[in-house]
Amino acid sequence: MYTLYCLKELIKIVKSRTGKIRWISGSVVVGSGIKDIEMGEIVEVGKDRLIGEAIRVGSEEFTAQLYENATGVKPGEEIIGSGKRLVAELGVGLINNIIDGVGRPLDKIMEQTGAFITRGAKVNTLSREKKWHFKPAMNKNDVVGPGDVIGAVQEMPLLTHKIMVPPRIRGKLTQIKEGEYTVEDAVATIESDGQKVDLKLMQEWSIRIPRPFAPGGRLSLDDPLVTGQRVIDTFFPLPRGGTASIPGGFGTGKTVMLHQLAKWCAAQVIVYVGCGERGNEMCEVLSDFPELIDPRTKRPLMERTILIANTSNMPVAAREASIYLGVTIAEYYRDQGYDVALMADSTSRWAEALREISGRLEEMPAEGGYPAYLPDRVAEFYERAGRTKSLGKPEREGSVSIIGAVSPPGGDFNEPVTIHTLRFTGVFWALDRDLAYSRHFPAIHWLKSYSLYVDRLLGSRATSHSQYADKITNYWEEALHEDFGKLRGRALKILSESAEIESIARIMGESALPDDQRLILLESELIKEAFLRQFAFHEVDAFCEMDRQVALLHTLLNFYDKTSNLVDNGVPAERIKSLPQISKLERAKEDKSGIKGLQTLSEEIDVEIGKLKEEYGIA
């Protein structure tokens, strides 16, 4: 009789979590009949059990957005409440994987349904069959708290996956053991408030809630994230834990720029979110990354990469979720003490998904048709970046750096998504259409871009009145030229002066300019060609170490200083233009001999300048 009673109670619970569809518009479904449904709760809709999320709850009705194609769904069909929110499965097996916007691995879906995702397909993010070797870091009877590392799994040859106590759980370890386990097996047991809690190789976390870090644990952003891209590292640097935006019109190189940053930036983990972009671009990442070798670790790049693909032919609502899934995964590896870089391509497609859902909800549109809460959502996303101290022991520091591409219609930087993104990001890499169409890549315009982190990264060498003048990091002090800040400032000044002179030259002609201004134009072209332009697929030039960047910039400015002295003493600028070393300077970035080759080139320049001095009788 007791068993029959329990069965009846279970049937009552299931019925109370079942409602009916009232009406449907695209991916938005309105239902009724589930009295205790909560905001953010996952629901299953229709006979195919399509996945959705409750986004509006009323006294009689509720609204859900579907993460799958709603074709064929009709009023009267069932909606079942799951009682859970949309969560990310966080654990061993995420690295070297590609998942869709709601966390389903695409290779597993392909095995089940073929080349296209079948509606209602349900696949766990992490494999339930694969076993991992768990090595404990604590002992039985140890007292543990939120974030404490109880052991580790060697997920990749160079990446140790730390198994942490989930937030809000503390107690005494009653069991912990080494061995081979799946992600669902209990590797340890904690006695917490009189209850036993099993710890596994995975945990779940709601994607819309930021993961916590240690109280007062947000750290200053004064450590650079080296990318190997000269225009970024030297002129517009990004720190670990910083935020950057890459706005640019069609064909200006946003995706290639993100690919370059994912390949070469000095992050230990890469999370790449393809949000509404073309499927062939994600295929290019999948085909290229396994063949590329990280210059720092000498291991394949895919061994530190997680790909989230919600391409343009996938359901639009899942596009909105993919951004939050990506940043939740990034925070999870940050909590383990790793530096993580999140690439989002592109946030404009994410904002368009918000606009479409908002329109179907009949919300009042704001500027550009976007919902009025667009600035809040943009801020909510970028504010999850940062360099922090993690909860628990041992003490760990990690970071999440967020780099988002923006695709303004017609290249208009005054449209809402771009404007609001600039409000909440610290670096602005403005891609210029004219540069891109003239085959200058990366097409980051040196006069339109900026970095708000320069003072923190360069200290007193950036500006004498900087509030960070007494805080020069060891990195810039030891690894770079002592006058690096001055070199950078001088190069930007030459580029700025050159822009003014070019506007005059277009009217009067270059031949009408005085020789000192013609020399500035020459030096500006050298900086653009030899330093700012970088070839993404060149075996040497694709990645440029910081010491080589500094040496190259120093060589270029040293050339300008010496030739300026010649011009001041009457040597024509045309004569300087004819020096054979100028073409060598333009190609120095591709020289395999590196800094040694620059030193040899500097010696050749000194010899030629000595000959000019003799020719014109200069002491």
Second form
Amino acid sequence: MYTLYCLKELIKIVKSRTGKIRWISGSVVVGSGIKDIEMGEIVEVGKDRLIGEAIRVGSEEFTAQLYENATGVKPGEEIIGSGKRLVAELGVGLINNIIDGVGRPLDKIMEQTGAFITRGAKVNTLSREKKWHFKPAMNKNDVVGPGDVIGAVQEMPLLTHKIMVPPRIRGKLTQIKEGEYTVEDAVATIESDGQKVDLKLMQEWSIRIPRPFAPGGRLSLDDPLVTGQRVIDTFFPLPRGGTASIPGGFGTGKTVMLHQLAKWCAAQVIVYVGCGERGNEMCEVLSDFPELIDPRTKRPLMERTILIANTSNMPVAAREASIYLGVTIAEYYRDQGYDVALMADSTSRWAEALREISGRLEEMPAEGGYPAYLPDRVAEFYERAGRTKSLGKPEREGSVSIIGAVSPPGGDFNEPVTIHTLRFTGVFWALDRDLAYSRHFPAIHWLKSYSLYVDRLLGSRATSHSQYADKITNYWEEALHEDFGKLRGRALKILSESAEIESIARIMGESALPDDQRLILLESELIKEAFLRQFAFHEVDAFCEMDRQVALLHTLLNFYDKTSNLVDNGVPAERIKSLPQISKLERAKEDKSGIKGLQTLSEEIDVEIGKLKEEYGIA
Amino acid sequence: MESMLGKTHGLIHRGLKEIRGSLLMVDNVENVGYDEMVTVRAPDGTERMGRVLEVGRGKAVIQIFGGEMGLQVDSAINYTGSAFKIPLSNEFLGRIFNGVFQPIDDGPPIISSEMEDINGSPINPKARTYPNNFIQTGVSAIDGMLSLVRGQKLPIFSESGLPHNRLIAQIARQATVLGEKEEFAIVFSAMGLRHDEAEYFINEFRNSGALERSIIILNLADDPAIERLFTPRIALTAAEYVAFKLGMHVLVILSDMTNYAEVLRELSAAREEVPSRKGYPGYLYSDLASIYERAGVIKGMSGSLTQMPILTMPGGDIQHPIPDLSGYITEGQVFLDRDLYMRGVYPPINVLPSLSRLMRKGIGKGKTRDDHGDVADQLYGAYARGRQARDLSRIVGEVGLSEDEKLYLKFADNFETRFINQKEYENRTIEDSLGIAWKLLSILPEKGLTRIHEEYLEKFYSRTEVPTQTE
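May I ask for the structure of the form predicted in complex with its partner chain now, the form predicted alone having been displayed?
Expanding to the full complex; the earlier chain stays at the top.
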């Protein structure tokens, strides 16, 4: 059936067929009269030609889920089977675009229906008019196979869009030419077994089927995806091709966190799926991203971003599709050899869409009303992430990292969507309501979160940091050569110890604690304030480079080592608490002078400590 | 009723087979569309409205509004051929309607050729302008720490017995945009409110002169519950017209969303749908979103639509599905706290669980004051610490606190009595509110104020001014 589908797509042998609507409720329509309708086939319903997808097929009748509101549709009206599945148009022109859950660009919809989205707008994802300059990388008579790069288009100033032979096509190039083309023009032709197939700047792919990569091409996940967020990079890192979940109740900062990652993570392409979330948030991305500059490439962030917006008041079924559309686009850029990061905000809305559709089909519900197949769907989705070797020549590697926000009802992680997501993702960033209430952002809780990749990633990272050594002084060189994983471990230990001490202090009062414990409290407060807390909208602090993260953590722990020596020798913790350098340490992350400033501060601290030593007669 | 459904009567039909609560099962149905409005005439001549929920295979399920008593199986059903629409006209400003948009103020019916489906259409995110115009409400807690902006949807999470009505009336009375004289038009949609509550609002609007620029739509506690499904949508359709056609700034007050959600549950139960949490339907989120998301500012249009829904959290539980799902859709929440109210603080806003997501771009340089963001951030941090110190002092007594903790405790007490607390008719400018905030922050040592940029500390912080009184 799969090959058949491909043939249909490429050669278009299947014609549309017409049936009749039998029954309607909500966005579910039952039709009859199309005997050979396929599961997943796109149907057009009623006189407005509303789009839907066949989700249940019987011998007499079939059920379709509409992507638009069915108001006014009457039984007896036409229902047309299009002979196509729900496909993504993959090609040049995706970047810097905002599309809805079924792939319609929002600006084109606006041209058709105005500021409000009314029903039945029909628009292609990719512009049919715009011409692109295609540069071949192959010659006539070359034999090509699936995934081979036949040429390229400069889609954005720093992004070369590679034009690949679609999967399952093989043959000899009978023509290929440099020039200006629209996405529908044939840039090359392949002949195989007497059949001719035109290659275009666009290909289609069914969104529910993962795109193939080289056989055995899954690579191990040991390369970090640096995000510039300290709590993530240092404590709970994500590898390229990894999966992460961010569960958190409302107001805990899921969306800001995802925006931060979309802005600063070291991927070449970002796919941001706003699934059932707020319209104003998508609008914020649209207005912010073109103005923000990527710290690595110095180009506007929008030049690497694709937005998929299906806000909470847009039709539910399209919400379900938007997640798959996003991951299909991500896979397409991965196949070109790029590191792609997909942010899905929020996967709970997607799961709820599944529940709603399942409910209308009167399926037997499992936990929380969700269908029993929810874990399968969650697993299928996250397994589309990975670092892979692409099909075809030249050899190239790409990755899709998936970061999914989860919105558990009542902020309670013990609910089906969170539970299943945790089973299938490798990194867990737990957002904490109490942290959010005291405006500690990112509210990722350091004791509840985890990353399964820590050991693998921090090892490689520690070595990769020697590359910064020429830029910094000997002092820091020494610091950076220390095992970074050890630093992290010590910081975490202080944080967890302080949590225990705090629970005691809550009963006895802080002043009743011994001085060494008070120092641990002070140090953990410092780590929280100076390191974990990061200002998303601060010009310096929004993005923190890796070497700066290491240096900062090193300074903080160094401070602890020296002061705990003082306390052991009888200096009261209260004296250390009143050191003026503490508030400087807390502000060091915002300092424009970066690592240099940290060094000056360290020297200053050494002087103060020296004075205290003298005062208390410590050698 | 004719004004609402249009005079074009469609099919008249008998075929009512079964009456099951507010649902009618009808046979031999032809040429009827999904979601179409109908009128049902009982043998005694009374009419009520209904809506097609399901249609096909010659049958239809109709949900009726206005009570099923007196209906018989041979009642006549008139299919109107269209969804629920209301006439649009600038004449509805200053008028009072019932829950299905019939005038109840002795004025003439609204007549217009322009009819609009009350379900509305989603605003294209591409057409939105990011809301960034600060609205001064004159309430310190809101202006200072939860700033409201034009086009935002900011609900009030309350409980029975808390003064949310007084607070919302105060906001409606005082809301202005800095530097602009223009006042807000108010669309007030009551869902299941008590008579005295509705009367309170009407009097408030009348006394403050806001009534002429208001549209009041009342579905009171003893009105047919099922009509409540329409009330907020009617209000928003009218508000969208006023905002985006007439170009005014509109504040929509929806009270009380809990009553709305309960009717949705009632209907879902009648339709025997698979329930989700606490018996509410699985589509409660989508349904609430179809209401809340109708707030916003649109490119190239001069008006704006700001929403302040009120919802009473059943049992004061913020994790109850209604506040929980609302919180996921709305752009923040203003949380009223019984504990503060018992201690005599008005408005009893607990700022810690409260939030305004759109605050950041609506404040600061050129909008309110440069230091506003830092001050708000520091107030949060310090108040959270002060509350911790208060909890601790309940166990170990105030003597057991460290010097720092004592200061934070003092700060928290002053914060509640001087910053949050204000009079019902006290309209504070944002300068006033920030001034109070700086006085309170001066209780704390300068090195503790790490969330404020040094330039502002130099400009506004003065330790000498340590306030001693705790009014």
